[in-house]
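In the form predicted on its own, a lone chain appears below as structure tokens.
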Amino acid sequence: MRDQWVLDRKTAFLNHGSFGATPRRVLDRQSALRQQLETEPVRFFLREGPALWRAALDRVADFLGAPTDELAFVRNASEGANAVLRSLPLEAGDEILVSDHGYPAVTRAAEYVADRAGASVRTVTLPFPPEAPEAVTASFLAAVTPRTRLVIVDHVTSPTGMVLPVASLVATLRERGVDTLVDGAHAPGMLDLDLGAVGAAYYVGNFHKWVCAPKGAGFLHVRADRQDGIAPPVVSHGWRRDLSPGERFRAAFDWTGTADPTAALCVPTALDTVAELGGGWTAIRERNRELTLEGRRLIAEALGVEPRIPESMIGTLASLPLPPGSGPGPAHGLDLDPLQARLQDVHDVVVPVFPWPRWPERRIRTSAHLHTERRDFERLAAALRAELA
């Protein structure tokens, strides 16, 4: 299976969760589309491209369980979150709720828009490890005030790998008149995702992770009753005053200026390719989750720790605590922990190590996809024993 990807054969690649990995067949399709574009750019952008774009959105809508007209392609989940946050009519004193398990880039975007409006961002501390998913919902609800305008919740938490009960949380918040932005960066392909059942006002996700599309393919879902006023970070020819909110949403996101659209156009190929390789998406999700849990057990044994997050809240990401770090710690989220660098440079094992909930506390996070095997986890376990002895 590893030969279906262009991944370096000498490495144990256990960090699919950060940037994904794209199969050869999908990359070949992207190359063909780029050739088609460059052969006659005007014909492509004005005639061929729009039909391909709409067909890709239709396919995505079927995969995600949402109407096509409620979906837009964006480059990544962070861009989709920015579109929502920078479109909200916040006022002084309003509140946005985030969690201490949230993705830092999205939290910072919330802080940016809140600062400009005189609003505030409040962080909800989730029980960790939670005894049950209901404890997560209760923590958010306890933090809601009459000034809460938006709750941002991760469907799958990036630092801890927990699958959160977003559908029940969204429904309860909606009863209280509070909208939810779900950061589903890891959800498509990892979970059996049905956006209609989730019911969030706003949902963002990535296709370059578990769907294995090229980098630059993400989506924004905006419920029909919340589309008025939502605009992309770059407003271009598509936005027009004379359109209805739904028409304006569709047109504004479909054209934000000249760019390479081939990553988004390759999503249908990625869906088909990965499904064919793994025997269908249901089988893929089951296989990857079983391997993730088995790998978690191997790494927990090597570290001498208990995997305390309930298995019912694990998808295909899993994290475990490491011994505390030393020194000042990474300056920001893109800096490598020294242990992460040694695992890659010395042992050819690619896996993220990051401070959480705060330095010097650290966690290591593993992930599994079709190119991952048990022996990859065994290599990591041996490397951790050598480095932490």
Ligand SMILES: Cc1ncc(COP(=O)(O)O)c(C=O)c1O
Given for the second form:
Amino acid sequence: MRDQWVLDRKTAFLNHGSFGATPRRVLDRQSALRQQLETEPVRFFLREGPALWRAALDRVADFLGAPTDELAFVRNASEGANAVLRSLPLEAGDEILVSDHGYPAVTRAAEYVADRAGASVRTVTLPFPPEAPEAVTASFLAAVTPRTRLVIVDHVTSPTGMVLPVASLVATLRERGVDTLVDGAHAPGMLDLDLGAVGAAYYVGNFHKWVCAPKGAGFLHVRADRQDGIAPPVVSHGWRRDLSPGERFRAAFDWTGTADPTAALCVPTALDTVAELGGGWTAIRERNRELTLEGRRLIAEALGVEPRIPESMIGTLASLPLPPGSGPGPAHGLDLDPLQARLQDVHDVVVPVFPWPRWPERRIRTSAHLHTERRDFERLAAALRAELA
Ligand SMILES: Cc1ncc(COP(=O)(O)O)c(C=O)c1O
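For comparison with the form predicted on its own, please write out the form predicted in complex with the ligand.
What follows is the entire complex, opening with the chain shown before.
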């Protein structure tokens, strides 16, 4: 299976979560599309491309359980979240709620728009580890005030790898008149995602993580009743005053200036290729989840800790606490923890280490996809024993 990916053979690759990894066959399709584009760029951008784009959108609509007209391709979840946040008419005194498990880059975007408007971003501390998913919903609800304009919640949390109960949270918040932006960067391909059932006003996700599309394939879902005024971060030809809000949403996101569209155009191939390699998406999700849980047990044993997050809240990411770090700690969300660097440089094990909830407390996060095997976790367990002895 590993040979289906171009991943470096010598590494134990346990960080599918950060940037995904793309099978050879999908990369070949991307090369072919780029060749087609460069053979006659004008024909591609004005005639062939739009039909391929629409077909890819229809296919992802089917995969995600949402009408095509509520979906747009964006380069990544960050871009989708920025589109929503920068479009909201925030006023001074309004507030956005985020959680202490939220993805820092999305929280930064919320702070950016809040600062501009004189609004605020408040962080909800979730019970950790939660005894049951309902405790998460209760924490958000307790934090809502009459000034809450938006709740941002991760479907699968990045630093802790927990699957949160977003459908019930969205429904409860909706009863209180509060909109939700679900950050589902990790959800497509990891979870049996049904955007219609989630019902959020806004949902963003990535195909370059668990669907294994090339980098730069994300999506934004905006419920039909919330599309008015939602603009992409780059406004171009499609932002036409004469169109209805729905038509404008479609047109504005379908053209945001000249760029390489092949990552998005490869999503159907990624969906087919991975499904074929793993015997269908249901089987893939089950296999990867079982391996994630088995790997978590192995690593917990090596670290001498208990995996305390309930299994019912685990998908294909798992995180465990590490002994505290020493020194000044990473200054920035993209900085490497020294242990992460050593695991890679000395042991050829690729796995992320995050400061969480704040330095010097740290967590290690493993993941499993079809290219992952039990022996990758065994190599990590041995490396951790050596490093932390
Ligand atoms: C929860 C979450 N949100 C957003 C992102 C950002 O994804 P991207 O960099 O593709 O925009 C990530 C990336 O790991 C994530 O884990």
